[in-house]
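Below sits a lone chain in structure tokens, taken as the form predicted alone.
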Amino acid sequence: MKKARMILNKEFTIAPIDPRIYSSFIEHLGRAVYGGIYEPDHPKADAQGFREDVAQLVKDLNVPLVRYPGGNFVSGFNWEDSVGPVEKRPHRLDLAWFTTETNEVGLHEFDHWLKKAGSEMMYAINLGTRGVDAARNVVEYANHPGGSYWSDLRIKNGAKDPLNIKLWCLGNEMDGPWQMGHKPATEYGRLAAEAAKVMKWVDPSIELVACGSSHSEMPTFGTWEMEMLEECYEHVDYVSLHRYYGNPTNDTPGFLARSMDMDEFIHTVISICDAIKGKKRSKKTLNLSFDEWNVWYHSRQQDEEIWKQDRWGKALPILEDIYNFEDALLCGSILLSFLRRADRVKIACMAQLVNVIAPIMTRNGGGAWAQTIYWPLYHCSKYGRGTSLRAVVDTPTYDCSDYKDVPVVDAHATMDEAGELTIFAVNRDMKEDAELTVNLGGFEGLSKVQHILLHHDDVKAINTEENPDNVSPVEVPAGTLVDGKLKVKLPAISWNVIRMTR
């Protein structure tokens, strides 16, 4: 059995954990909305057409924010299409995903669903084909109390009280040539600054996210952030990061190491933000919004076939990755990356939430179930609240094709408001268990130990409607806690949640 060691002290902390790092994303894409959260003919639909079984799975995740309505979709979206009488809303060609958008579910309907799911909205505006005027108008519509054209139109449309959307994305992936209205960094930065300025004039309480790089392998990564922030640094509150991972070569050890890329991505963007802060002699510190992240590669070939057969169809079953056990392990390590930088990563959205590269799957007219990746997000959202601790971890390492010195045990710890402790740990070793010894300082009074385990002998195991619990957490015998020292066994290839309570 391999040996690993962790040192924790109650007084050695990183930062309070912003619960918004456990957020998610719904785009008007595939079956995320139509056939996902919304299916009026389903036996479990509410009076507004939203599936109550799906809403319950979301509510159980305790997702603080849901980013909406895109994504690539938003760069060609006219927000005005999504309000007013449903029967008068236009059907539009969505050039992002080659489908037809009916606008049956719009801003008011989504706000209704969020209340049912216990979440709030993170709204993305169109800075691709639209600009400053539409940006100020949608803030006025959503957040102004009344007495103006757009706020009175909201009231006329059935919402007397403001929607109070407090977090706004200034476009989406504007560095990407695939994006409608793609712009060079300086042009985007100037547009973002002007949009931000008027949006905050309408509602000074809102927070704004500027588009960073779509991923760390973009040829413009780094220079995009530098040039964009030169223009808008003082007007925005966060810089976005997006990253997806895959395992097309079936290299599980290399795949599980890819959270190291996430660590480096975060570190680099923080460094760039601080460099611009220094250059501008600003007193303002920008934080990060990792508003798209996940595993995404399983469905790509299937999607091409669907588009060939039904281009411009409605709610096509695209981007429906079926996640396996190893995907859940990587998602767990990515969440630990966010916790390790809780001082700067304040928002993170697993993309997406239902059906489209999502932790929750549905069948039209049928059931809803949790995919494997649901469980690390569920555990971190439930137990990883409070304060991120400065953990020192000594673990064996391994080398793989793309990374050197990969920690066999990837672990971090959090402390809640009651002073109770949670350790999250991934054992990346495919064959060998690991014994984790934790030296505890200042945690007197914690005596109860609980160990929740997510494990399957087959790294390719999946959950299905017929077998939804194939990969699901179980409680196992806890480790020993003697004289401030915890010893616990982490089974080979596993996700572990160790709770110490009074």
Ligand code: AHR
Contents of the next structure:
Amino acid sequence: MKKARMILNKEFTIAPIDPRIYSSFIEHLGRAVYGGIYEPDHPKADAQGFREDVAQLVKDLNVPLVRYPGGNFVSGFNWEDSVGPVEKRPHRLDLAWFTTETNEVGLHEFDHWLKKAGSEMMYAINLGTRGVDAARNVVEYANHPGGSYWSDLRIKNGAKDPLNIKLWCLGNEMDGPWQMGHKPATEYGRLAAEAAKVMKWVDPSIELVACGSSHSEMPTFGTWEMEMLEECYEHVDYVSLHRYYGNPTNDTPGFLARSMDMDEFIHTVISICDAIKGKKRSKKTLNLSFDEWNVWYHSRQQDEEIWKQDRWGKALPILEDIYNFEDALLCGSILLSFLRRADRVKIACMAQLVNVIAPIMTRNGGGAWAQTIYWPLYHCSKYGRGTSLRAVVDTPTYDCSDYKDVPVVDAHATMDEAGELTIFAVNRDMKEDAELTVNLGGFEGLSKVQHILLHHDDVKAINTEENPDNVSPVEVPAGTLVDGKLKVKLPAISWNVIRMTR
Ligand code: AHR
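Please could you give me the other form, the form predicted together with this ligand, since above is the form predicted alone?
Let's see the whole complex now, leading with the same chain.
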């Protein structure tokens, strides 16, 4: 058995955890909206056409924010198409995903669904094909109380009270040549600054996210952040990061180590933000919004076939990754990366939420179920609230193709408002269990231990509509907690949640 140690002290903390790191994302893409959250003919649909069973799974996940309506989609989107009488809304070609958007679900309908799902909106504006004027108008429409053209139109469209959207993305992946209206960094930075300025004039209470790089392997990564922040640093509150991982070579140890890339990415973006802060002698510190992250590779080939057969189709079953057990383990480690940088990562969105690279899957006319990756997000969102602790971990390591010294035990700890403790831990070892010994300082009174385990002997195991609990958490006999020392066994290749309560 491998052995690992952790030292925790109640007094040694990193930062309060912003619950928004457990957020998610719904784009007008594939069957995320149509056939996902919305299916008017479904027996479980509410009067507005939204599936109750799907909303319940989202509610259980407790996602504070849902980023909407894109993604790449937003860079060609006219927000005005999505409000007013549904029968008058235009059908448009969506050049991001080569499908047709009917606009049947729009801003008000999505707001209705969010209330059902117990979440709030993080709204992305189009800075690809649109600009400053559309940006200020949509803020006025959504957030201004009334007595102006756009706010009165919202009232006429049925929402007397403002939608009160607090967090806004200034475009999406504007560094990417695949993006409609892609621009060089300086041009984007200037546009973001001007859009931000007028949006905050309309509603000074909103917060804004500037587009960072689409991923850390973009040739412009680093210079993009520097050049665009040079233009808009004082106008924005967060910089976005996006990252998806795959395991196309079937190298599980290497795949599970990919969260180390995440750590490096986060560290680099923080360094750049702080360098610009220093250069500008600014009083303001920018934080990070990791507003797209996940595993994404299983569906890519299949999507090419779908597009060949049905270009401009509606609600095509694209980006429908079926997630396996090893994907859940990497998602767990990624969440730990966010917790370790709780001082600067304030928002993170698992991308996406339903059907499209998602923790929740549905069948049209059929069931809804949790994919493997649902569980680490569920656990962190439920138990990983409060304060991120400064966990010191001593663990055996391994080397793989891309990384050296990969921790076998990837672990972190959080403390809630009642002073109760949760340790999250991935054992990355494919064969050996690990014994984790934790020295607790200052946590007197905690006596009960609970151990929740996510494990499957087959790393490629999946959940399906017929077998939705194939990979699902179980409670196992907890370890011992004696004189402030916890000893717990982390089975080979597993995600563990260890709770210590009074
Ligand atoms: O989440 C799927 C896509 O990934 C988003 O539309 C885009 O922003 C990213 O490239």
